[in-house]
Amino acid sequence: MSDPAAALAAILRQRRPEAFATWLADASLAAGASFDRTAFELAFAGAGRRFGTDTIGGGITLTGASGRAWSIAGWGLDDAARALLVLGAVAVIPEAAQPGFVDDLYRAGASRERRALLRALALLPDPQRFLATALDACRTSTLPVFEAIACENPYPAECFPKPRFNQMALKAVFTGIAVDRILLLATRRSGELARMAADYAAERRAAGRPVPADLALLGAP
């Protein structure tokens, strides 16, 4: 196991022990177990029944590819299952494949699966790879999905080319997320998402609305 893997199952081995005893083997990711897709895919599903939704909490944190560790305070117990899950798949599932796999587990996933999918794929190898999964979620209008790859997530500040950057965090104004939730963000900020926000404050401005405290984070006058 890699250290996130490792991480990850020492939480849910120690909040949920009973669950975890035989969870891995029921997905098929047991050592030496050949990948079956749809006991992963059942046991993907089925994370949410199996561990329970409680906040993590406390001062966890995770390391991902480019050696950056944050917190996963605010993950679920279901997320921390669903991330070993597809840390374990994607060991064993031809390089080549791997990006197909996560974005067909995403498309097919129902919200909470999605969400933890999203806060994962910073823990992926050479996570760049799945780039087009991340920015598919920016365009969501299901507001937690979004929050999974825009806030408490460094993959975006990691990844994401820099249109592409400044987008999200217009939308996470947008949508009333606070900025501040948004990764890395003072090594993103650039002269164009100073600009993009500018406007975006003057028109509210203009049409009489108060601008949003969250712009001056942007670089926004």
Second form
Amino acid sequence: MSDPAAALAAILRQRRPEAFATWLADASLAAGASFDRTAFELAFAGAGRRFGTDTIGGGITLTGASGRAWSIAGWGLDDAARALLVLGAVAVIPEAAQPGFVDDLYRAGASRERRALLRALALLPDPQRFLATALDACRTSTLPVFEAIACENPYPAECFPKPRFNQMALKAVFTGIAVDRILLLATRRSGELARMAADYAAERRAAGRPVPADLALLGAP
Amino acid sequence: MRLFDPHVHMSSRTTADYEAMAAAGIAVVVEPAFWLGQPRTHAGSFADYFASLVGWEPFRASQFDVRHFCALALNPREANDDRIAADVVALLPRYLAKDGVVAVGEVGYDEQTPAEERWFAEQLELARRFDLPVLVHTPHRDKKRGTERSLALVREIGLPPQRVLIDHNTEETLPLVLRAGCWAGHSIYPNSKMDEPRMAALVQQYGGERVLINSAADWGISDPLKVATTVAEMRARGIAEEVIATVAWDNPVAFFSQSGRLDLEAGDATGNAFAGNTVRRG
Ligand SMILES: [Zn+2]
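What would the structure be for the form predicted in complex with its partner chain, rather than the form predicted alone?
Complete assembly follows, chain above in first position.
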């Protein structure tokens, strides 16, 4: 299925049929023409209590705005519900208001809300418009939030300017994240990223600390 | 024995405190929203504070296998600042809906002003609307009167007493709170309010039903291990283990479970499984 909203709805309907049926009635905003911000916020905040946080698992992929498909096996059911809500909201609110809307949701979000938003960014139309939110997420120290943008997410490789992508990749290594969790890394390798990786390896050796085995993946052409 | 600190301001503590608390058996904490050592001058400061209590702080706690939940409110002290009070209370509905929020609090009286009463009452209504229990701060000065007024306001608004925890009790206020049907919290401090021997004596006199203990640890002189040291004092006096477990675990679990959001299973209070790698790295 290439329509992400339809794919997400299908997952929720199949995994949590009862919750999905009642939720759709409560969250009619997702389909309705008039957008009720208060109803949206309640549904968005309460998605975890409605659907739980079990992971989607299996070989389920979504196709983003760029036409690329990627696996969402690691998403929670709550991530799927929140992504579906955001897709619905973005479909009805004015285009110029969308980046501000997403950024405001991110700033006020609890950890799992922030994660879901970051995971959904690549699904939104013209995703480059949400770059400021994604870059802000790279500055967090709440690791699960950082992982949501840096790992199993095509957004950074598709949208980040080179210096920001390089910083994110190095921060991933620095925080102990496996390099192969960064999607499309091969498309963003550069001499500068290789230099940063080499310098980091030298710094670790000088400190008598082990060099992460997968650090070389950042630099290999 | 797993311990529960139902009132502790972890935003003021270091990671070394989390480590010590975990080592002392404290597995779950509730951090009520209060002030930050000095008054805030912008409502937006509260938005960041609330976001921290549902995001950053639970993550910080999870690194030490401590589960962190919170209560959110405009506190009684800053309720007196009419330049920000209405805007802060207007923020609350958005945040009260979030995972990890297990009560409205701390609300209540500080200097017992009309402004405090207004926002106390409005936030009791918010608790009803969001189906959340309430954590009530009682004043340190003129405490008995303030506690009586708090109980009267709860009655007037019509909140069921079993959904209300009245905190910072003393020998004089505990019987009033128990008689009203509310839960009674006690903040154990190094040299004010309540200490371990007096607390143990209260449990000997009144039993454990609806009685809770906390460290309240914040920016003042306080100790985040007070739940553990009070448990040790109760044990030394021969209070039955089941009574100690009622006070230090079962009661806070029962009280905050009324929110429907005290999920003790997942990785942190917002359900993030934490893989545990580099953040503890020196
Ligand atoms: Zn307090």
